Amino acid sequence: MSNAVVPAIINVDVEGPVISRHLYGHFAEHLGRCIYGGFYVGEDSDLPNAGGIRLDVVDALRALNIPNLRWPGGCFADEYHWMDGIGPKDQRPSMVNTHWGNVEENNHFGTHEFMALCELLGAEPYISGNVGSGTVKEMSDWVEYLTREGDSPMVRLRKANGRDKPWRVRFWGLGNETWGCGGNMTAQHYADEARRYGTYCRDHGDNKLYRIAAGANTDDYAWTETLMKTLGSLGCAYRPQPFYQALSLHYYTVPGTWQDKGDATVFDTGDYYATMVQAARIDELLTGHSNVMDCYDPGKKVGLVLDEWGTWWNVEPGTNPGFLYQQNTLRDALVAGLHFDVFHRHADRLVMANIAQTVNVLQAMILTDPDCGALVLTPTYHVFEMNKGHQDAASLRVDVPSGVPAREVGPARLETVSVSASRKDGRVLVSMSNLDAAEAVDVELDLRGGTVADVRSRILTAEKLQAHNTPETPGAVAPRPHEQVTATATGLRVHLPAHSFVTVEARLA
């Protein structure tokens, strides 16, 4: 039986808008074995660190281009105090992480190991700072901390702290969501919170901030209406209010209950069609959210961030339930690589995406054994790995006339098929997911505008939906050469195994 057929149109000399970097952002939070374990394992480590940073980690990461980090919360970061966790590390105070395990913090991972970090990974930080508990004046004097030249009370703090020169940080968020866990505020109440702090996080010398405020939760777009209310009035075209310059979204794929999540390893067709459905509903969202932002803002000058997406699933049996430690199957990379997809369409509004989280928690990266001190790379980050090429390319528009191949999911309609590309440097990158759990497909590329050479291709698809890598397998799920890839008259013809992800990339000649 020969496979379906699907015809996709792309012409690869019409360039859309470009396709940030920052969409391959990260995330790292005080919470579980992220930053304890993960990142950070301290100067006294058996295993190579730097300053007690993780160096088999920082090169992991270092493969995927990683833009940019942010830190240090998520939830956290609203009873963060950052004067906490700078100092002789055996002088800072300890607390209790109140949100995530009930476990003391004891600050030894702090601003500088932060920036340490960054500097190691080439990534630029991400700060979210403390609205919930915290006061102006805290995160003023943190900004003027890491960011000012000069003399002033911060800067010979931080000189006091052994660092003379600045650092440049551009992102700041100004609080974690404030409708929840970041105060229990109101949409109004926070509107006028982020006009203060907003005011009071100031530009020194030529680090020009990039304040970001806490925005909606999945489809709540009166939040983000009341926040562009903010900045300026329906329909104006005029420059927006400069209080923020982003709102961010917070979208998990959780095709369970809150209570029952699922299980990220034993789980069923029926259960994966179902986080599919999930996961393309970023799409819904995304849109919602730039029609309510194009409103106010048809000159987009004010962006989307996604600053919390990926997979949620139950804990690990035995582990400990506020640690979030979850495996990371094929599943878990279709996911990804679905959202991608969506992402790059979104390009002219979105200008920044931070998976949940880097490691250890939630849709990660990299996990370490706590035992043996093994690193896994997850089927996730191959995908991120095989995406790289996306990074500040030029987005093409991917046409499909004939519609693609879809499954009815109880009331819902799951296309099967996801496709977009790029083009930077004179070469096309596309990607593609066949979600069909059991049926293969075979993608029709009619490349217009320009033929292509050198062509190259990668799969990452595995027997089952759930397999996953391990210490003792850990290249389960793992990227290789793709070879059923066939030059037409008119382009390429990919075939797509079921569940697989694959990347076609390809010199324009």
Ligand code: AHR
Second form
Amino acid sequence: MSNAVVPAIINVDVEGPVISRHLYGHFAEHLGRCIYGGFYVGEDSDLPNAGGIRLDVVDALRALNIPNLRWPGGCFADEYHWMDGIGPKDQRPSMVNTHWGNVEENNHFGTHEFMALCELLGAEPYISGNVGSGTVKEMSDWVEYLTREGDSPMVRLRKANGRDKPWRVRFWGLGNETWGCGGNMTAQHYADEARRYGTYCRDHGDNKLYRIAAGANTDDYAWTETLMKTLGSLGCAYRPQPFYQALSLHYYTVPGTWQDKGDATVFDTGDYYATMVQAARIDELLTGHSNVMDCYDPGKKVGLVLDEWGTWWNVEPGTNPGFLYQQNTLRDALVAGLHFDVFHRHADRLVMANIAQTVNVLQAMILTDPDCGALVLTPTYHVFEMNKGHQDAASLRVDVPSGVPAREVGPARLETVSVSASRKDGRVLVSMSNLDAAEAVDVELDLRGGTVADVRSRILTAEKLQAHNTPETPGAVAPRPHEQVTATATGLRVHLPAHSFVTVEARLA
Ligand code: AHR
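Show the form predicted in complex with alpha-L-arabinofuranose (AHR), please, because up to now only the form predicted alone has appeared in this conversation.
And the full complex, kicking off with our chain again.
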């Protein structure tokens, strides 16, 4: 029996909003083995490192063109006091990481180490400041320490710690989840705090901060509305005041309950579809928050930053429950592919997104073995790599005139084919997912306004949705060339096996 054919029209000569490279951003928190044992192994480690930073991790992330890295949290950010993380390591005070495993944090990875990591990665730093348990002065001093040129108390301190030149820091978070772990504030109380903190986080010289207010959880549209109203003076003038330039949003894909989120590798087809329904909700959420923002800022000057997203499963058996270590299967890769398609469609308002988290925590790109140190690239890593051509490309609208195939999943309807496209430097990149667990489908790309040449396609799939990579089988889920792409009179026909992610890249002739 032949499979369904889904026609998809793409006008390759009609450019939509640019997909910021920052939609492919990352997040590293002092949580479990993300920093210690993940990014940072210390100078005495046998693993190749630069100042303690693990170099194979750096190489793997550079291959993704990692655009930015958010740090130091998460919930940790609101109990982090940056001055504890500067100066000679043996003199840095330690603290208890009460959110994540109640373990002692020795502060050996601090500001200078983070900035060195960003320099090695070629990524922009995104610093999340402490509103929950910090002070305005503390945050203001941190900005001065990092970004001021010339002479001042914080500049002298930075120089005494070995760094003469200021760093460039653009992205600055005014707290994290201030509705929860970041202080349990009401929306209005936090909105006023965001104005206050935003005021004293100064632009030093030509270093211009992009201040990101801690935004809503999931569908808390009232939180977004309060922040937009409090930002003030938008209305018809379209001139947002400079207290904050963007709002964040957090949304995790959790098909179970918070008490029992489901297992990362042991799941059935029903669990899989339930996961994809939760993942697809990101479209509803970005639309909802954007609609609220449009009411106060129709000119779209204020950015939306999804600075935590991804799957969240029960921790791997036998690991510290506070460390949030989870495996990563083909299912996670399909969740990522679906999110990116949605992100590309919201490129007019969504300016940044940061997957949680980069190494050894939640939906990671990289898992490292605590005993032998082996590094494993996850299926999710491969989606980031296959999609990197969308970074800073012009989005291209995709129309499916016959309607997208769908499945009923309980009371929900899941569209099982997802496509997005972009163009940059005379090339087009089309990403396609077949989310159906059992049925293949052909997507017939009707490419209007240009012809394509030098077509190259890759596929990420496996026999089972539960397939994942380990130190013993690191390539169980890895991209390979995809041959089932044929030229048609109007474009290309692309075969998508069940549960697969495919990219097609071509030169515009
Ligand atoms: O990413 C893990 C945690 O999830 C973060 O620390 C917090 O912001 C969110 O609740």
